[in-house]
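The chain that follows stands alone, in the form predicted on its own, written as structure tokens.
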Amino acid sequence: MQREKILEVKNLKTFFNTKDGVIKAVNGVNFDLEKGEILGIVGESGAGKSVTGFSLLRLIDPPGEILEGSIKFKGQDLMKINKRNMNKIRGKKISMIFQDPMASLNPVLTIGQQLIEVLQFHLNYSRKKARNRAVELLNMVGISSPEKRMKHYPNQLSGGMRQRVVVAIALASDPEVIIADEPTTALDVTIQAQIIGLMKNLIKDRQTSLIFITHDLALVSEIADRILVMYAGDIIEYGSKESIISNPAHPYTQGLINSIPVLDKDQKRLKQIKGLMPSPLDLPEGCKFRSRCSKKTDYCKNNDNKLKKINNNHYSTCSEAYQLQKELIAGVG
């Protein structure tokens, strides 16, 4: 049974006007998010992942600008509401977990003060009620001796504990959507696994929807229900985790999967994707990946970069994959 769509994004375009030209960081993306779903957005640095996340909360500052598109949250277009109403949604209905917890936390306020402030601002709690709830939240995210930790400043906590505090703050107002932007990048693998497990359990228990942004396809395959692959501002592949991982249609996605280390004594050297992402100031016509692609054909020069249906829950912009699928269907028929 299909779940309720809580977020619908259509033709989202976020550009940056620089002295050297226009950077099309997000160039007309379309996707949706269901209630209780974890959507993974993956791609290299510069693919447009984080800008997409910031755009959803309208956190784009000059010289950046959201030029087009709609961002519908429970049917309400966030692009059409005023700043005051957007502030009521941002942090309360839709929260964000940033990559660097030290950039998210105020260094001159204790952990307790910061949690209490969030609860009082968004939920109008009394100070006593906010303090009790803050202790509960710290305990919920696995911080031992929460009463004691309430008095600590961010620099007195380890990186893993700071990230747990950021998760607690994101959960404080019981949001319906959480956007996590590379939330485990600065953590070692053991702490990373703990944070991922914590987020999965909390999302499941609360039926909160999560957008998990990362460059690590192996990581996103552990946590996501669906995966969205971005490249040079475009969504190039989109579908269920099972379909994307077991049958990647786009050569770029195939390259990401082939570059994942495997614990195998017979493992040979990892395969890397040759070349670099094109300059955002000089994007090629047609498929933007073709200069790095070993499977390119003349048709790729005229690729419209629109997502084409591979199967019922799998879409790709790769024209070769689409043609192959059509041939397979014709052969079966």
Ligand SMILES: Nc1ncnc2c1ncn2[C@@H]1O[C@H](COP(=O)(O)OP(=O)(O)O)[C@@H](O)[C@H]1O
Contents of the next structure:
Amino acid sequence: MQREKILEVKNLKTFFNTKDGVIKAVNGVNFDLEKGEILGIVGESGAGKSVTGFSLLRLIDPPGEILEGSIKFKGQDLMKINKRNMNKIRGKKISMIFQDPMASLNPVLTIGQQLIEVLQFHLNYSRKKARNRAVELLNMVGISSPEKRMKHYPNQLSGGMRQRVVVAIALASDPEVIIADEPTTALDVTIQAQIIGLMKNLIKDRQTSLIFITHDLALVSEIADRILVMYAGDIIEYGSKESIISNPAHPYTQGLINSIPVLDKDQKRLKQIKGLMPSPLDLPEGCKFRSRCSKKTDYCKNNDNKLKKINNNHYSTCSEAYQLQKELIAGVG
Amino acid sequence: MLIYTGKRIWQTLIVLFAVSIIVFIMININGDPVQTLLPPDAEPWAVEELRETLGLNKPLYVQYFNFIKNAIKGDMGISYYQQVPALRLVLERLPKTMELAVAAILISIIIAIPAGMYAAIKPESILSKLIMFSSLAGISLPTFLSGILLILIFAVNFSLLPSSGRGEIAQFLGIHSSLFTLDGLKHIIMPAATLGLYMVAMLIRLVRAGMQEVLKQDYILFTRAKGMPAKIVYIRHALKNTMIPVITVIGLQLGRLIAFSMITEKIFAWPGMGKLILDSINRLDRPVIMSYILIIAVLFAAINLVVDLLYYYFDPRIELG
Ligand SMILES: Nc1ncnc2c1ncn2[C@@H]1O[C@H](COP(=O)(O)OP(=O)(O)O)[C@@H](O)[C@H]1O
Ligand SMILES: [Mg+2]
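Right, and the form predicted in complex with the named molecule of this protein, after the form predicted on its own?
Every chain and every other molecule in the complex is listed next, the one we just looked at coming first.
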């Protein structure tokens, strides 16, 4: 069944012009997001996940710049609309949740003020109506005595509570897409599970699409429908969760999976991927992972980094995968 | 809150006590008032007699003790020179200096906050560079120079503004001030600008630095991700966070402006405390000097208290204690 495409991202390039050189943080990525789906973006720190998320809302400040690409939201290219209309997309149609709930709420405004302003601005609610709705929202995200909490400042709430408030703000105007950038990384494990459960429930009811950004493949495999693996500004693998977890094509994804701790296996040691991601200032030609790759061949330095089809639900840039595919076809033929 | 205020008042009293000792000692090192009050060829017995009436013949600690005893009663002695209670003399001048300082602060706030914010939000624009250059110039320019320059330009060359005195006074809400008449405003604008120039320049830099820091915070990005328009992002979210250091500086500067208004008052013949204290220092009029310093100390303490309470308003994270 083909579902409606909410977001279609084509050739998105976001670079930072620093005094040391150009950082190619997001280097021409393509993906789409379907209605009601949860898309996980994984990759190690510095892969360009957050920059991708911010680019979708055009929240890139100098020295950063979105150089090219189109971001189609329900057919409308967000790269082509003006500032005022962009503000009507942000927080209303597409909202965002950040990593650190301690830092994402303004310390000098109350929870209520920060929630009410969204309702007033995006939905034109009266003060009273916005207040009532804000209390409902706090209740919905599982905050006890919401009336009282409305008057509290962020520092009077625990980290988990604050992230619930942030979720309430993100959901306030019933958006179609939520981008959650490591929303639970700063929280401890039990709270993490609660917040994820909460988000999953809330978006399921509303058919909201979710882009879930994390460095944690285990976490994303619990929540996502499809997974997108990023490495040094590129999407290197992309497909359904099942296919990626059971059949990872890219050696990097394989490495990520091998480094997940498994409880019932007696692992002496986790297999971490050796080496470091290349400096974003000085990216090599061809496959960027090849210096760390145990399966590299001569082909790798000429890799065009385009996603190659493995099957209808699975794409990867790795030539290994490409070769495999060719052999399969040859075998069949 | 009440306990906090009480505690602060107690601290203030200790500070005042310390100040009184220091001032008392300094004044005694600083020459003999009898010499300046009497003609140089006065008879020795006349000198003795005057010493006795002024209480200057007693040992220092007795003099200090008497001074404190009277001070608690609000009696700072009689001005040697003008023969009226010294405290009253200073208090009469206080509102005039306050009015000048308040005008200076208002001018600086009105100019510095928008200018500093603009320079932080659009650091690359030409206007921002101009603002920052002017503020550097403003910090470097000494008061006497900027005052005289203003007089030259606006009073001498263009004859737009009067260069001395307070102008017409009107009463509003029980306060007499030249801020309430057009003529008064014309009189106050140049001295207030002179007095406030340094502060404008410094506040611009402070607001800009503070705002730049705040704009980097996650909650600002989050507010933008919420789709809030610039007005809400910058004024409601960013400015309130920037105000904490700004309030401190405004508070401390208000004290400084009052305490160091002498040069400006002298240049513009403004009949405030600053002019009085300059004259009194020349005449070694101890009761007036002591009264002046006492008032300044009390003012500083009061301003600090108000600043602390304002902090609390601007930053609910701060615990009073
Ligand atoms: N404001 C910025 N200025 C310069 N470089 C940046 C900025 N933001 C991100 N980058 C760079 O972009 C790359 C991708 O960053 P990011 O998207 O934050 O990674 P992550 O996948 O960990 O979220 C990194 O190399 C980072 O250094
Ligand atoms: Mg990140």
